[in-house]
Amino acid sequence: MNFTSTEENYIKQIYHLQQEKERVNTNSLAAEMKTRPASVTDMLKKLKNKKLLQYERYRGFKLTEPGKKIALGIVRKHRLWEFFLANKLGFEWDKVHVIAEELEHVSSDELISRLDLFLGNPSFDPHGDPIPDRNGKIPQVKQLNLLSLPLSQQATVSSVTNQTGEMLDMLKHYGIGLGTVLRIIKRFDFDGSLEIRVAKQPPCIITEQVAKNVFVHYAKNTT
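Could we see that chain alone as a structure, in the form predicted on its own?
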């Protein structure tokens, strides 16, 4: 069954929202899609008729197993294209998301399989997000939010959840990227901001809003 790019965008966004909460409501989806709740309702009816959604009155909706399979396929294509753009064409990590949003709608399964093989079957995209394999299996990632990192504990940046150009540009300004080694020097109770040290750079302060989007794993060697 073929789907329009708009339908695929809805399916993918529902999948992402379900990672935070099992069932999704119309208003939260409308906010993410930047459209009116009435427009969302019309699309949900279409997806439900195609047996991609389950709906329970007053409880919201969620993807069916076929719907989840389609969502994982879209996510897989998106992240493979991001990896290709960053690692083969040299795009900065804050540029690849928008381009991959267009490329993810390519429908050729053979092309995606060949792309995956050409790239060496990568497990993670340029932002540290796991890439589903052809069967929809997702690599497990052991990481914690930067806000939960103990003081003075050295850690390595493993992923970034907010992947807007503005956020990634800010992280780039602070010298923070995947694989960056850092530690928290001080927490400020007033606003939740953190003073951190990145490698050999002078200490810098990042807001709680920025920190909550950065995930890390403990480095093997700590001091």
Second form
There are 2 protein chains.
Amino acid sequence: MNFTSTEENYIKQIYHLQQEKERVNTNSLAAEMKTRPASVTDMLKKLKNKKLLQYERYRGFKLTEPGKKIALGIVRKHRLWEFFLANKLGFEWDKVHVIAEELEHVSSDELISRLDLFLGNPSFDPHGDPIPDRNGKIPQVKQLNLLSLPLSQQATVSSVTNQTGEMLDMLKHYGIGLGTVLRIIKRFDFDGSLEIRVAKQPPCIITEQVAKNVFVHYAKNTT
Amino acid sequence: MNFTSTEENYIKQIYHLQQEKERVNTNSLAAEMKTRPASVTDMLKKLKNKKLLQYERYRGFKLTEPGKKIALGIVRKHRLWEFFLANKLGFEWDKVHVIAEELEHVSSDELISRLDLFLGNPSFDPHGDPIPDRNGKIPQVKQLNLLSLPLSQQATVSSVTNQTGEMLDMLKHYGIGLGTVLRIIKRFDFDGSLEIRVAKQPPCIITEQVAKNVFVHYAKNTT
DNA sequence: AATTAAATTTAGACAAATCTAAAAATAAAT
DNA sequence: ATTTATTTTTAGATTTGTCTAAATTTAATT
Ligand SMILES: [Mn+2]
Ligand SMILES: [Mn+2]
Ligand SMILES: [Mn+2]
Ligand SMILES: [Mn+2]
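Please move on to the form predicted together with the DNA, as the form predicted on its own is already shown.
Then the entire complex follows, led off by the chain already shown.
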């Protein structure tokens, strides 16, 4: 079956909201879609008709299995295009999302499989988010918030949740990007800020606000 | 100003029809757009309102200068994406058009200028059609129909007008592609077919029907 | 010049996606 | 257990792009 861009955007957003809350409600979806609850209700009926949504009025809703499959396909396209934009065209990570928001709706399956191959079957997008494979399987990495990283445990930056230009600016200043290796030297309980060593640079201090948006991972048996 | 995909498709198609006939008429545009004349009339009014079209009812129409600028921008995007699909993702030329038909509507200007750079600022798409530059300037090559090529004049294949899979199949069989060097050995007046030598292969015979879709160019002072 | 044919436009309707305003259902507070 | 507040849905309107059928204009024939 074929879906409109609008339907796809709704499906994808429902999927993202489901990741946080088992069941999604009308108002929060309306907020995310920057539209009115009444419009959301209309779309919910349509998606229910197409068997993509479990939905009873006033009771909240969530994607069916077919619906989730569709959602994962769109997420896959979105993140592959983001990877392309960042790694082939040289866009900064804070610019890729808006453009991928359009590219994700281009409908050719062969386009995506060729793009995937061309990019070298990447597993993570420029924000560190996992790219589902053609079957919808998502690579799982046990991530850890930088705030919870044990003292002096060396770790690699794997994703950043705040993907704005301001955050990008800040991290660039510190020399932090995806794949950057760092460790915590000292924790200041006064305001929660951290003294960290980024790669081989001299130590620096970052605020709790920055740290809570940075996720890292590390192998269990590495110092 | 911003235009819908539908508006862009109309504008582009009007541009293409104008290349053949100074003034375009409703029925031929309807045929190209696979829609009804009544729908075309509706769109003509809208484009006239937006100052993109010179149009008086029953009198035919053509793009204004601003309209032509828009059209060239869309043609540029379409052909750059076709180039990308063919030369980076490895699509055959008969598959790229349909996909580019969607990609051409992705709206970011920076995307196109970066894509252009990434592709090496190509001048021709996979069908040999010229790619307008960012100012809408089209590289002019004096092309010649293969039927009009003087006997034994060596020439290079520069474009093919019939861009179907069947034609691609046929040309592949003859070893003909864009950039292929060939010359005519003999002209058969009986049915208009041509004996040609493709590159260094043994001579072969192609029908008038094939030849009339193939365009070539050659330097004036080359044998 | 009058008639016939072809091309084009208008009138009115419809589907998709949106909105506002009002009604209905559910949840929270007294 | 009522009342009040919040959430959600319905009703009805709007915009975009499409359609069919009928009316109008232009072109072609007699
Ligand atoms: Mn989108
Ligand atoms: Mn992303
Ligand atoms: Mn198109
Ligand atoms: Mn082309």
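Rigid core here is just the name for the largest C-alpha set that superposes within 1.5 Å across the two forms. Numbering follows the first chain given and starts at 1. Just so we're clear, the structure is a prediction, and the values are computed from it rather than from any experiment.
A displacement of 2 angstroms or greater separates the C-alpha positions of residue 151 between the two forms, with the rigid core held in common.
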